[in-house]
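For reference, the chain that follows is the form predicted on its own, supplied as structure tokens.
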Amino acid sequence: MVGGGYVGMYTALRLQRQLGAELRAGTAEIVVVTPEPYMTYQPFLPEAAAGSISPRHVVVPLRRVLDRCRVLIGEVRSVDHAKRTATLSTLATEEEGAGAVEMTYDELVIAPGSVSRTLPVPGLADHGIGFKTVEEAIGLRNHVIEQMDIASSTRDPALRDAALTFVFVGGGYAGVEALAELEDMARYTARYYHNVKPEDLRWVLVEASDRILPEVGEEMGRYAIRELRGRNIDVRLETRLESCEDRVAVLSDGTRLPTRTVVWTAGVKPAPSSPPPTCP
């Protein structure tokens, strides 16, 4: 199993549950590789960064749900399907300095998941913020609070504005979601900092087409904008990100934005699988 994610670890989990007496006896062995000990129940991101539940809630240890499952944190690096081989690096690899160990396999189930969907935006791979996993989601929340201190504390009105101005590019589930959920939390911390007022804080949503949340629907879509403006959240459709180079985003409408935060959540892409698997 190449990968431990939602679609990894549930198939991992049917196939310990119906090979059961097979694994008991040790006649049949599922190894999952992945390059995290957990998977991530990603809709949850957004409540991690503002703070409404723990990060703990939002990570499934799979050693404690696949618990007849052998689980290698690492990366498979080749397939050979012919031999029906696999070449993979782990932690102890690494360690040990051998690069890559060869294991061979009957079945192989591939579900590397997915990785951010980036454009060549100039200075996106600088000063962009993803918003993928656990780790970026902790990282933005204590970000968006370490740009309330730097506007508390400075005497400077252009740095003050700056990091008080959060763009977001893409109007899915995950920006709209994040963005919200983080204007929630700057919000209610405002109250503490006796220089910064909730109406201060700048928050700005691009969206390349003409809608938001094209999952819910065109209704639900113009709802979602209107109780986001309502809450003072600049919605920006067909628009895109130019450039954020010098902190500056640039809008397609030729808007100049200095900000200090540029949050990416345009889309997803299979994960790249780099070098390809060898095919017979």
Ligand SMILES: Cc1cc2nc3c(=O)[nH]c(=O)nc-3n(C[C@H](O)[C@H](O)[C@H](O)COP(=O)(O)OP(=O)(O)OC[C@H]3O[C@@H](n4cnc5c(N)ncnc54)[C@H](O)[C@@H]3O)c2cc1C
Contents of the next structure:
Amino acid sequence: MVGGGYVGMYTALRLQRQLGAELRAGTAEIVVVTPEPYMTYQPFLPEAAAGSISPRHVVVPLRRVLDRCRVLIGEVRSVDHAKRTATLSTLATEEEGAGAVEMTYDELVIAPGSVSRTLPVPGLADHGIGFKTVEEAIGLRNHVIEQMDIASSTRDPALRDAALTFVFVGGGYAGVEALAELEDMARYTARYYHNVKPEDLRWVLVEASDRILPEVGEEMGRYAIRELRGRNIDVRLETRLESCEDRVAVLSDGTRLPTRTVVWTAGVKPAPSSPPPTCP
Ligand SMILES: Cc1cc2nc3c(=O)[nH]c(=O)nc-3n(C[C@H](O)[C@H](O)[C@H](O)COP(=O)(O)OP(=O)(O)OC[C@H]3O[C@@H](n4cnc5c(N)ncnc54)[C@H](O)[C@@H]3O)c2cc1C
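Alternate state requested, the form predicted together with the named molecule (shown: the form predicted on its own):
In what comes next, the whole complex appears, and the chain from above leads the way.
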């Protein structure tokens, strides 16, 4: 099994149930190769970022759930499906300086998921914040609170405005939910600051198409926009992020937003290390 994410974990779980007798008899073995010892339930990342749920409730420890599988922490580097071999690097191969090891298999499940799809937007690689892992979600929460602390303690109005401006690029599930949850959290948190009011915070959602949340249909998308705008969130449709250098986000409608926070949730692409799904 390549990957112990949502697909990999559930596939291994079903297999270990179905192959119970063979696994006990030692005539079958399920090996899950994945870089982290836990599965991240990504739909709960926005709630974890907002502090509504604990980070440990967003992850599932693979060894506990897949107790009849072999969990190997590492990455599959390549697959030779004709020979039924996979080359993997593990934490041990790195420690030993061994490079990689080869493993044979009968059946291969490829589930390496996706990574953020970045575009060649100047400044994005250096300043864009992703939102796909529990570390990024908690990092973003801390970052937002840190910006409120900066705003609270500076005497420079320009720095204060930039610290309190949060730009999210991409109006899919990840961007909309992350923005909405964090705005909620920051609005609540503002009550503990003597000089930061909820209305001082500026939240901007930048979406290239003419709608948000395409997965839920047009009517629900329009409803979500009304709700967000009702909360004073600046939703910009048919607008792209042109650049985010020197702490200024420049949008395709000409707006320049001094900001220290650009969250990039504008889509995903296949995991780069994905072994090619070759077939004989
Ligand atoms: C913020 C957010 C909110 C979301 N909300 C929803 C929602 O409400 N509803 C919904 O349906 N979907 C939602 N999604 C999408 C959903 O989480 C994904 O579709 C799902 O996680 C995909 O599962 P996967 O197993 O393909 O990939 P992942 O869960 O990403 O798992 C892939 C795993 O493979 C590992 N891996 C990668 N390369 C290798 C390699 N070479 N060797 C070994 N392992 C490797 C990765 O490290 C990872 O652990 C959301 C996503 C995000 C980011």
